[in-house]
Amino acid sequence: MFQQVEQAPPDAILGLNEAFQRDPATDKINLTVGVFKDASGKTPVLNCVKEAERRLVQSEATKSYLGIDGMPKFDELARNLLFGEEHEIVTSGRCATLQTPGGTGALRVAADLVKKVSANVKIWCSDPTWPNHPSVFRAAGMESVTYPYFDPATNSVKIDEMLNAVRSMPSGDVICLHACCHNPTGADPSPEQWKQIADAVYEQGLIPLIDFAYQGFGDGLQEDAAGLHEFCRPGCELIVASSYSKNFGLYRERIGALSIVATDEDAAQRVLSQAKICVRTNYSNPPAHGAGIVATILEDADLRAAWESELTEMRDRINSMRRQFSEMMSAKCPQRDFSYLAEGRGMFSFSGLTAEQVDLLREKHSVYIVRNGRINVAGMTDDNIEQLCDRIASVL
């Protein structure tokens, strides 16, 4: 059977990360994996974790299964955090949330899902997107393609084009959108660019499906949710996939959620009924810790505090970095306009490298990027700044 067997290709991000960590280098630099570093270069586990686990460890009782759907409470905290606790997709109970292996696990279990409901829609994705969303798409046995998003000349939204596409895609079919901090542009429509986008995909009867793996990353966790918002009409139907990686530093924890809204609650419990089938013959149910730890910072007043205010000190690293990227790359290279870098939200921006320009940055300087030119410019630090400018500078 596997004697057969070719060799897959590395990972288009991953690959680069193993290759990182083989370089002899003494002065690499990593801007590959979507990891937030603090000014240190290390990836830290926040103090309100901390806490939480230790709590946890205390009153743990039993290592039994968690249902198919997850831990109930963090279910709950989770879809007041996107929606609000009183928000009426809330209220009304059409909203149906089930804890998953983290975002990706989201994505695929809706996937699973929308393949079983209705088997023969395709799922659309920004041009570009993160390179794993058509891969889980198709996966699942989805078909993908893709609409209009970004502009490199103008390093910013298409939005007539995107919304031309929008208007000229068969009803029924699901859209996956960005609910910020784009991954891999960092470019992201405006409160009324969203709401256009909104009108346009309900007018054509389409499925949102939003991916929010950033929430809090960008402006802050309601300025952020403000495009979801412009989703959550009365009688609407969406999906949203969420996760905790970045936001709470729990990377390896693999947490994240599905909430499905449905048009009342009745439907969003069929479609609960289901979406526990597709998680049944997968993986059965989640893990626990993670859950655990989300919800016990989520319903403790102090802990959210101090979340919210070890997340206010990750947001404000990531855009200094991005003010400070801008500054300098614009006075070692007058000839261009870097102020995009500094206008993007999120971890992430597209370089303006060419793959031939990335590939010289990795063989002669030890500078690993993605090969579209996509950089984490939170693994940016004081230290190492300047000399990354340099570096892209030269290649330039």
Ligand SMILES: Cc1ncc(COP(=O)(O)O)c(C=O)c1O
Second form
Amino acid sequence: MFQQVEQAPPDAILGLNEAFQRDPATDKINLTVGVFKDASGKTPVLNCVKEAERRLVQSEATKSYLGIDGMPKFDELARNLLFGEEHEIVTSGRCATLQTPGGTGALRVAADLVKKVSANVKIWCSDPTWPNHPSVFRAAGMESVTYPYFDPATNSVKIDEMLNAVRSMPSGDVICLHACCHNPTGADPSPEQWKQIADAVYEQGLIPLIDFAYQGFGDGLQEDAAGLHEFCRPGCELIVASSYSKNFGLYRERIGALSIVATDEDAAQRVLSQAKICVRTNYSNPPAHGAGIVATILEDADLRAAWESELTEMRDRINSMRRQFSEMMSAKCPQRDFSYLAEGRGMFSFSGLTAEQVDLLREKHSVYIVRNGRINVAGMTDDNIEQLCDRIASVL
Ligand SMILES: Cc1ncc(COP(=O)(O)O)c(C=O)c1O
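Form predicted together with the named molecule structure, per the form predicted on its own context:
Time for the whole complex; same chain goes first.
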């Protein structure tokens, strides 16, 4: 069986990270992987997480299985964080939430569910998008296609082209949207553009699948949900994949949630019963630890306040690095406009570097950037930013 198996290509981003680890240079800089780093270049465990874990160790009474849809308290808190506990979508009971292994798990269960209940629909992803989106959707048997999104000439959303594309998508298809901090471009729609997108999506009879991997990394927990809330309309159907990898720093614990909004409670329960079959035949039921941490923090007023303040610190650092990067690049290359670096949101930005320039930076200067030019600004520190800007300026 295995003798004839071909070598698969390495993951584009994780492969580069491995090359970075092997590079003996002492002044190497890694802007590849999508994890937050603090001012000392570390990906820390949040203090509120450590405290929640201490409490969990003391109170945990069993390691028996969770339900197929996870911990009910976690599901409720995850839903409230998205919509607000007073929202009609929550109070009506027309939203079913399942705890999933990370945001990726939520996306995969969503795709399995859509395939199960509506076999022939396509899923539309932004051009460009997180490379794992089409891979996950195709692994579930869905056809994944793209809509225009990012204009490299203006470093912003091509809203007119995007809306025209939405208006020609077949009714019933699914459109995947990044709620905030678009990965890989950092370019999000404005509030007015979100309204136009939601109008067009619903007029066309599409189902929005909103990928919410960075809530709190852009402008704030509530502010970042503004795009999602444009889609929360009476009688709407919508799917949300949330991740707590970034905003709780729980990457390796694999904790996320899938929320499915149906037109009424009865439909939501029926859809939940189908989603549970997708989970049962895949990983059976989710791991407990990450959900225990998130629920402990969100449930306790003090821990929640501590979390929000640590999240604000992470966000402030990202936005401060964006501003410094933009100012420094403008000073070093005055003939180019780098204002978009400061205007974008989240950890990622398109640098405008070509694949050849990216290769040169890696080979000559030990600066590691994804070949499409995506930069993780959280990889910058006060100590390396000047050197980094000099090296980028030298290849531009
Ligand atoms: C846009 C986007 N969606 C989903 C995910 C998945 O996150 P998780 O690690 O929780 O599976 C990521 C992670 O990088 C992401 O960037």
